[in-house]
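Next up is one chain by itself, shown in structure tokens, the form predicted on its own.
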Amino acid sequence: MADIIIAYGEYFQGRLHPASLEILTPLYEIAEKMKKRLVLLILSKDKEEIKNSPDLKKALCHEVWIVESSEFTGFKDDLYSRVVTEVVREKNSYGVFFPSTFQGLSLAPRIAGLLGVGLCAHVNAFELGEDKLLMLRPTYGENIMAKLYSTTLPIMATIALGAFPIREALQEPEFKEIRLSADFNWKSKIRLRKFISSKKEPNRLSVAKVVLAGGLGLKKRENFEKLQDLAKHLEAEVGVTRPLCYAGWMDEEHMIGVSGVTVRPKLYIGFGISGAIQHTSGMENSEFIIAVNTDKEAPLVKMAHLSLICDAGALLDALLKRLRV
């Protein structure tokens, strides 16, 4: 019987990724709905360190499975491909689900590929039907939701960063030890020979408190850097839309949106952002929304909880102005 749910956990120099925690929201309720037991696995050269990791005893989950070997010192992604298809194939699992990170990014379509099934890419939400698990995901360049289903077992899908809160569990999960059989072939064909951890910054938008969003309205990239700036002073994030990203003034991991990073903040300002669906979808769970922009009839002002009908660049002018007196 395929009574098992996994989801990968990332967990990489001794640190989990936060989006393996976020994917265990939907697949929980999943669970629970189908009467099946979800499980967070996660491939660790030191099984304690995993067992006494406060963030996964409150991870929302029936089940921590963990697969140790030394020879997970770094992330080979095709040793890693084989190990979890092994536990899949070995669990007769009904779903494999993936954080859309690095890593998820990566392993997902390697093991789709192996174990001869669909993956869909990009969940941002779940439906149940009477008979099936429906995926949601942006399709005709992001402006319709296309309810998609797998004819495949295990279904397997990449999940959308921050498309999900994360939940803490009432009751600490069940930690198991996954051996996996004796003929296994442990060998990666990928050498590490040196690695240097990268200069730039990680992206905490997804989890941010504050965000500051910057749109088409900010007219010119010296408005973008003012924007920057004041992130700097309030110690927040910055969020673009995609013409941004177009335009070079930000990469697509700063992108707000559909296929972009899903934020809740406490605070989001929008900065000359009209507010199309392709973005509002992707902050509309904001606690509280300021909207700056000099078009009164802007989706965006007439969603946020306070609209302030000026130019977004004059503001920051004043605001910063202010802020460094």
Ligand SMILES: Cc1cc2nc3c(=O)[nH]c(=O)nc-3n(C[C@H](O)[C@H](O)[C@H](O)COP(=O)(O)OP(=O)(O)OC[C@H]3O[C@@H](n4cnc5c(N)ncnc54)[C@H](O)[C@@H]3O)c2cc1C
Second form
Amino acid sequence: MADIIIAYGEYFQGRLHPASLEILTPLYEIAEKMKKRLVLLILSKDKEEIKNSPDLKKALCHEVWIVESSEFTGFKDDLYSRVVTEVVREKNSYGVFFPSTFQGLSLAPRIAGLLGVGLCAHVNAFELGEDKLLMLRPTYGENIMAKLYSTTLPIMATIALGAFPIREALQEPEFKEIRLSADFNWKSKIRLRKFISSKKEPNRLSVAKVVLAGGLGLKKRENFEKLQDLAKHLEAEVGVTRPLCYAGWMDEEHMIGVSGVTVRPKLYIGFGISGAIQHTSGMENSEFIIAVNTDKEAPLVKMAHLSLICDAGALLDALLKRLRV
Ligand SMILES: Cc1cc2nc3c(=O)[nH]c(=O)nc-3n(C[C@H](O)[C@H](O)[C@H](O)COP(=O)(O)OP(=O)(O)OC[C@H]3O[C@@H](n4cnc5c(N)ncnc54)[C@H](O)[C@@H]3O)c2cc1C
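Could the form predicted together with the named molecule be given as well, to go with the form predicted on its own?
To see the whole picture, the full complex is given below, headed by that same chain.
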């Protein structure tokens, strides 16, 4: 019987991507209800590093499985997908789930192809029916939530970034080393000649405690730069609405909403954001919401805990002036 649920843990350059822990939150509940074991699967060149990771000692899963190989330097998607497929087949898994990180999005379709099963993308909620696991995701122009179920096993899905909060386990998971069969083909077609680290800061928007978000009401790029400046002072992360991504002011990884990242910070401040449903669905669980808008009828103003009816650019000037004194 397929009694294992596998969550893929993205471990890259000595760091576990926090989204790997986010996806454990719903999966653990599902595993407990279905009396299955939730496993976090990690591919690493150093198993001791994994065993000693403080984040993993608190991971909300029953077991952490480590496949160790010196081949796991850089990211070789052909090899990684064959390794995960081998583990999934060998262990007769009920489900395999991936965070929507760069590795997860690359591996999930490859593995679904190798296994010949369906894949549900960008899931942001689950429901456990009588005999089915339902996966919810926005569809039809992000206007409705579709409930999907898989007709093939293992069930496979990628889970939206930030859709679930990280929860810590009460007890340490069991760490196990998984060895592949002796005839496993470790060859990759990818030759890593040189690794150049991205200069971009890692995207921590989904786990940020304070989020400053900018919308079209900022009017000028110069005002958006002031918002970025204020974020540095407050150690906050910056998010945006879709029009700002389209204007090229920020990359799409920082778009908050149904087509982007879900945030749930302690404090969210929206500067010049109307509060369209496609945006608010990605921030409505923020603990304290402040809206800065010239229109007191704007939906975000109505949903906010505190609203400042004023020009967003002028407020940014005033705040920065105060912080610099
Ligand atoms: C399929 C689909 C998916 C989408 N997905 C997303 C998504 O994931 N995320 C997302 O954000 N959007 C998404 N959108 C777009 C979304 O519908 C809205 O168009 C978008 O969120 C609006 O962005 P905005 O609030 O910046 O702009 P607007 O709606 O134009 O709002 C600008 C606001 O600024 C205020 N304002 C004007 N001047 C000032 C000033 N001087 N100072 C302060 N405030 C001022 C205005 O009163 C207004 O409320 C999606 C749309 C579709 C169709």
